[in-house]
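The chain below stands alone and is given as structure tokens, in the form predicted alone.
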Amino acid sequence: MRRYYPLILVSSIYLVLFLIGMDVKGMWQPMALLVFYAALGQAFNIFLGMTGYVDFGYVAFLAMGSYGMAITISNLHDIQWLGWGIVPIGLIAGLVMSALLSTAVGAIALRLRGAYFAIATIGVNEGFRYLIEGARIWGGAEGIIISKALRTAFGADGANYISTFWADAFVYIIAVSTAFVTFFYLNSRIGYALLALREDEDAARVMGINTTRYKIIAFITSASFGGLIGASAWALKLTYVFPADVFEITYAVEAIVIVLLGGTGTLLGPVIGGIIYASLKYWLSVIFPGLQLFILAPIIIVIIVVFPQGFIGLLKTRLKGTRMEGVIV
């Protein structure tokens, strides 16, 4: 049972955020924002944290997830007998589209290392965006608007309930699921192999580890969770998908910052990093509207310079030798 304490801690954090959102008036959307960034950091951390590879094109997987949900809703909303089943079908479609794209990208880009891999992933993100807009795929630059289709399928009240509650609730479920998978990876052969290649890929290969196989596993897993986040937090919540929004590279940069803030390759790090980042961004936008990013950037730089291993790295150092050491993972 003690082995699962770190997972229980992470699940408890999400439960507390959910209960605060449900019970405190006006706190549902702020809590949903915290969980969105925590889930984004956790999903991104499966690849960046465990392999050390920086994926600037990660937002393309969230975009594929949002398109998967939007295409499903817009094409199947007239089929009455599907009922609420159309939502899980959309989530599955988003997951599959993200997984397929990550498989194709990973097969090519993961042959590269370091800066070459990062530059290649930027090209993937921008390339897909301009392909969709230029070839007018899935509505082109005009995107897909599903608000009318949602009202047709679920009625006005049902559509409103989905976009204001269930879209966020799905992100909670995805965040907890991502934590389970991260915990499993960290305590299995997959995690050990990934951490070995992060430290020294050539040495890991010499030791007989199939580094390409494990990198692709982490890449597809991370992208699949990104697709689920995009399907629920963007398509279902916003009820539209525009290329200019869903391919915005800022989200990939934010994911990197969250992982660095919390601690790379850890279970708890992206959760804490996501909460810190979202809280700073939210409150600075309230106190200094329009200047929040100008103020936020130097704060983040100072935090990362002072705590190069992230908050969890610092906490693990302070708690070394205590009973809490095994809980902070």
Given for the second form:
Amino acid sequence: MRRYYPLILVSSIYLVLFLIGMDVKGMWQPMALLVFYAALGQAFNIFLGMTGYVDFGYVAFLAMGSYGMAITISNLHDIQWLGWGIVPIGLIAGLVMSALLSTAVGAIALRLRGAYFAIATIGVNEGFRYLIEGARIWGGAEGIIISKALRTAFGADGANYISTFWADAFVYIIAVSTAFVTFFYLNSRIGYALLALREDEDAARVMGINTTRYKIIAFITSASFGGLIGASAWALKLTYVFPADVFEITYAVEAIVIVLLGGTGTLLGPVIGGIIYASLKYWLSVIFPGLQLFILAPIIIVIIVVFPQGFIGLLKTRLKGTRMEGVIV
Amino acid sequence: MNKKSWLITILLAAIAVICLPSMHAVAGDELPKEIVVGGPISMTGKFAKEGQQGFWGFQIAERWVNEVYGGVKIGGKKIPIRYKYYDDESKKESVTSLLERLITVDSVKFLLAPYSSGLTIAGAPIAEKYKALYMSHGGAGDRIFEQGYRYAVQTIGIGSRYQLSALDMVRSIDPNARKVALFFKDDEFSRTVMDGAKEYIKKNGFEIVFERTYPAEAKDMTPALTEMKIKNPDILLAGGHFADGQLLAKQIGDMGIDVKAASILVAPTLPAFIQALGKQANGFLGPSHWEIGARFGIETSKTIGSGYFGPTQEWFINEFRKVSKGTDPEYHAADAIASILVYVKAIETAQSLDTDKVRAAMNRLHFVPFYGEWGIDPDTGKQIKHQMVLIQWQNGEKEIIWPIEAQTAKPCYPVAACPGRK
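Here we have the form predicted alone; I need the corresponding form predicted together with the partner chain.
Expanding to the full complex; the earlier chain stays at the top.
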């Protein structure tokens, strides 16, 4: 049982955020913002944290998830017998589309290392966006708006409820699921192999580890969770998908910041990183509207310089040898 | 008490009985000390420039309503408004969380949607959930208002009408000019504009002789322009955003393409257009929601049979320059101030702060602020009365040439005959 304490801790954090959102007036959306960034960090961490590879094109997987959901809703909304089934179908479509894209990208880009890999992933993100726009796939540059389709399928109140409650609730579920998978990887052959290749890829290969195979596993897993986040937090919640908005590369940069803030390759790191990052963004924008990024940037720089291993790295060092050591993973 | 006194007493009592329910209804609303109006605005991120203009516009609107107009007249009182905002960083996640805060914590029932069609759509479900009115001052996309939202209302003119003023202007001067070329950037906004223009062209006897889109990062348009030149169009409707619009205008000039009228989105409305193109800029047309000098005023309101409401254009421009430390206002600021004027007018018409009653009052509202006509489609909330103004560069000056009631100069037609071009 003690082995699972870290998972209980992560789940409890999400439960607390959920309860605050439900019970405190006006806090549902702010809590959803925190969980979105925590989930983004967690999903991104599965690849970055465990392999050390930086994927600047990660947002393309969220975009694919958004398209999966938007295509499903816009095409199936008038099939009445599907009822609520349309939403899980959309989530599955988002997951499959992002997994397929990651397989294709991974097969090519994962042959590259370091800066070459990072640059290649930027190219994939931008290239895919322009392919959609240029070839007029899925509405091209005009994108897809699904508000009306949601209203047709679920009625005005139902559609609002989905966009303002269930879309966020799905992100909580995805975040917890990501934590479970991360925990499983960290404690399995996959995690050990990935950590070995992160430390020294050539040495890991010499030791007989099929590094390409494990990298692809981490890449597809990370991308799939990204797809699910895009399907719910973007398409279902915001009710539109415009290529210029969903392929915006700043989300990949934010994901990197979150992972570094919390601690790379840890279970708890991205959760704490996401909560710190989103809380600072939200409260600074409330207290100092217009100046929040000006204040946020130096704070983040200071945090990363003072805690190079992230908050969880620091905590692990401090708690070494205590009973809490096994909980902070 | 004599007979006359009795009659007066009965008459007054009857009036009181008739008026009592409505007075009671207003009093029953428990009028607040102030009416909070506000929303997320892009002070940072990719829409920061437009957001800043809007922000100044809202600040000026607040000042006019409270200090000049004296407050919103409701239930026999004058209630001041307060503008409340947060910076959304031009990001969709921030819009939803900040909107919820504005509604639930800051008690804003009269929302101002964020800038851009995407961010406006992102916030619409939150506004619907709380039954808060949601005024779009920066989301021009037609499709926003075709989704079935009840509380979303539009002040900015719809995208599909952007290029109609250019066609109207040409038709009034040269009814024989029929051949139209469409050459637009491939993005959501430009396609909306092109779809609107195509529909209008079909209905009004024009003929499309060339139709093409160009990619967002286009660096050379000469191949497509060469093809277009062969078709010999009378009118060119084109554009997307600033960089591509400027490139397009330059290459049209360099290639000696001799269309009679060329209307380009966004680029010609900005001063940087003449700075970049010099003489070549003269003659080009550009649609805009509002421009300095647009003569929408009391005379316009008489023409359409409705009232004028709001500050004069001169007052607005002076105040804007003060608050912005010398920057000139653009249409983003003008439609921002118009949005708040609509709320004031609608609340006064409804004599209530109930959002359903105010929304119903908006359906009956048709008036003119200095921004131009305002009136919505009752079912969708889509703006249907606001006309785009059409500008033209003449002798290095930006002139408003259409509609006639907003003119600062007569149109020069064809382009080649424009003063200062050679």
